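Only one chain is shown below, in structure tokens, and it's the form predicted alone.
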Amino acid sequence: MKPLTLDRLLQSQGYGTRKWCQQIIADGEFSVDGAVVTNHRQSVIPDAHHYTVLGKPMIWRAQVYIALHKPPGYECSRKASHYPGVHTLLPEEMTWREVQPVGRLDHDTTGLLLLSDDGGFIHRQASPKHHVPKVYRATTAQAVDPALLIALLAGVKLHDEPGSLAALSCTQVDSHTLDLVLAEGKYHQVKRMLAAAGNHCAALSRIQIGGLTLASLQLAPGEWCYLETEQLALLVPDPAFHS
């Protein structure tokens, strides 16, 4: 790994502009392995030391991978228009790092949302070519009946799609709840599929992406966490995440 000057190191972690990071260091608010350093030109190997910034420990991360339990009433957009953006639920450093949502959930849809500043990761997760399965728990307005399950598994026709869209699997949870597994991420797909199959979606939550479940993360609505190597391996079968 290439060395970085301390101001560039802080900037890479989302602490603000390079000038502002230089000021943090000059003010004695940055330490390396317990020793205060005031020379921003000093270089370090980023992952070889322990850091403290503004009195708090900082773990250096080349890139960040985040799981958020999205609550209702938030938009998955950097330029939110009608509701607050999901970025407001994260620390300011994530905005400086230009963390982006992996795909989108509607403002009223809750559940597991991934965010990252790694463009390759975002592409692998969001691209329909990679067929990352996602599990949605839908509450229906009318009771679930066998005909609804059959239609969703067989495929329903949406007016702006060239072919039918089908769930990979569809499991009834209770009288008004079912779990659908989809590999695509079409606009309002679950809601539109339910409507096309003769029912209506009253509430929707994404509870799993790949092998990563929201339940395993134990996040309350609005809470977030970093995803570590073992969790990333559940999302992307990429050797890079097994190093």
Contents of the next structure:
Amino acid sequence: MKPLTLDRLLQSQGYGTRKWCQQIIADGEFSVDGAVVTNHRQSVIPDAHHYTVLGKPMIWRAQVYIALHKPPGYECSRKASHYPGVHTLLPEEMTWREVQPVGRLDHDTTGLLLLSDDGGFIHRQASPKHHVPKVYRATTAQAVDPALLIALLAGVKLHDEPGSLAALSCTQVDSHTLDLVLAEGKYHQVKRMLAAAGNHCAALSRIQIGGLTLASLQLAPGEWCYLETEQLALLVPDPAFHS
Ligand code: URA
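Given the form predicted alone above, I would also like to look at the protein as it appears in the form predicted together with uracil.
Full assembly next; the chain just shown is listed first.
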């Protein structure tokens, strides 16, 4: 790995402009392996040291991969208009790093949302070719009946979509709850599929992406964590699904 000057290193981690990072260092607010360093021109191999910034430990990360338990009442769009954006639930460094959500959840949908500053990762995860299945838990307004499951599995026709869209699997959880596995992420897909099948989605949560479950992360609504290599390895297409 290439060495970086300390101001560039701090900037790469989202601590603000280069000038601001130089100021943090000059103020004695940055230490490398426990020793305060005030010369921002000093170079280090980024992943070879322990850092402290503004009194908090900092682990250097070339790129960040984040899982957020999205609560209701937040928008995924960059320029949120009616509700606060999901980025407001993350530290300011993530905004400087230009962390973006992978796809979108509606403002009233809760559950597992991935975010990253790795454009390639975002593109691969969002690509229909990649087909990472996603599991949604839907609460329905009318009781779930066999006809609903049959229709969702057979495929329903949505306005403005060519062909029909079907769930990869569909499991009844209780009288008004079902888990739907989808390969695509079309606009309001679950809500529109339920409506097209004659029911109504009263509440929706994404509980799994690929093999990564929200439950395994133990995040309360509004909490987030970094995803490490083993968790990222679970975000792969389902080998059982070919299309
Ligand atoms: N389907 C929906 O209808 N809404 C979401 O937020 C996600 C999937």
